[in-house]
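Below sits a lone chain in structure tokens, taken as the form predicted alone.
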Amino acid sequence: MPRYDLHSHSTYSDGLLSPAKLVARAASRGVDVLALTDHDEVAGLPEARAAAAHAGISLVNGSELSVSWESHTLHVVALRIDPESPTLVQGLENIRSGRTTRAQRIANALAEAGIGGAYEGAMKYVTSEELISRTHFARYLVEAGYANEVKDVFKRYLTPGKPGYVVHEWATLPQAIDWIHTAGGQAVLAHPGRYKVGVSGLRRLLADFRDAGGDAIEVLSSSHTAAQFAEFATLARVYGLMASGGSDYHGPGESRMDLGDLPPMPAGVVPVWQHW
């Protein structure tokens, strides 16, 4: 049975490894099929594809789109897309342009909380200026001594209700799914267990995602517990969605799960790769 990892990041968004090094690590850890899913970006795919051919593993063209739903920011993973699709390319460009504006607002919010120079500090970790993210701010705040780990920065400064969090409107759920489908891809709701929406909110989200044409949810994710693997397998069946899985790997020392560490997909679901 091939080993799939369908959610990973490189230096083209907020990962720590270049696409080539990411692919090499995946191959060394027994991954057979890897999706590179950089945030709102596809520019790292050519390098990853060349590295995958050399390493003897299969690369899936992907991206992770930032989406607004109700008052929440969600992520939708795009798999098996045509990265040159004009509709998708334009949509991703629109999302990226919003990232710079959001970053400036995050820096201003942190400054009001007494943390100056955050924008410049975050930029030291950015490899593409259009793709500055909260993770880059978190890395700077660790460097500056405001927290010991990136995950601690998020808890203390960068999530709703905290000093550095700002509300931002991304693509809508129907927009993102339409762009993905226009590019020939499959739309996967990333790490649904991460969203602070409550039980009723999760039901609304899954129904809205399905009704907008969504294809699958991440059942296996580094954001989920073992109990949640089973929970989301059940929800995938209930809502008629396929199941996907990815480590959401960002780099050594920063990710909860390494490439190749995913457990087997629970029984009774239809894997997103069923008809690949």
Second form
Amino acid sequence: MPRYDLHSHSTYSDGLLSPAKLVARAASRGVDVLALTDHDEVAGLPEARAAAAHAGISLVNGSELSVSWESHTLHVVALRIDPESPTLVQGLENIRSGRTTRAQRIANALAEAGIGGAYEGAMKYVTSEELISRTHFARYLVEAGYANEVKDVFKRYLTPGKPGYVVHEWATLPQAIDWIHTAGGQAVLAHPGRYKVGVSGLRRLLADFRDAGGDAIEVLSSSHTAAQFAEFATLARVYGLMASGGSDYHGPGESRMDLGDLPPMPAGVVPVWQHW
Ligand code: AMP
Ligand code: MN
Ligand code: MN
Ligand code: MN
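Could I see the form predicted in complex with ligand AMP next, after the form predicted alone?
Entire complex below, previous chain first.
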């Protein structure tokens, strides 16, 4: 059985490793099939592809699209896309273009909470000009002493209801899924266990996702507990969706799970790679 890791980030979004370093690390950790899924971006794929050929592993062209659904932000992982699809490229550009003004709004909100200079501070951690994310703010806030680690910054400053959180409109769910399909790819609902939507909200979300043409959900994710692996395997089956899995690796010291550290896919689901 090949070892799949279908969710990871590089310096082209908010990861800490270059695509080449990420791929080399995946190969050294026994990953056979790796998807690079930078937020709203595909620019790291050529470098990753060259590194994968060199390391003798398979690279899946991916991305992780930011989506607004009801009052929530969701992530939809795209797998096996054509990264040159004009529809997808344009869609991703539209999502990315909102990030800079959003970052200024985040900085303003933090300034009102007494934290100045956050935009410039976050920019010190940005590694791709079009992609500033909350992670970059979090890294700066750790540096500036507001918290000991990135996940504490999120808890205290950057999540809904906290001083540095701002509402933002991303793509819609049908848009994201259509772009992915137009680019020949599969649409995977990322880390469904992470959304604070409640029990009925989760049912509505899974139904909306499936009805909009979604293909799979992440069953295995570093955001999930072992109980959630089982829960989402069941939900995948019930909603007629395939099952995916990825570490969502962002870099040494920042991720709960390293590349390839996923348990086997639970029985009874159809893996997203079934017909690859
Ligand atoms: P953004 O796309 O700018 O909203 O940033 C989203 C990114 O922030 C996610 O992809 C994660 O890398 C990171 N993130 C979100 N929530 C948390 C959290 N609670 N702890 C650590 N990182 C988080
Ligand atoms: Mn991220
Ligand atoms: Mn995500
Ligand atoms: Mn991710």
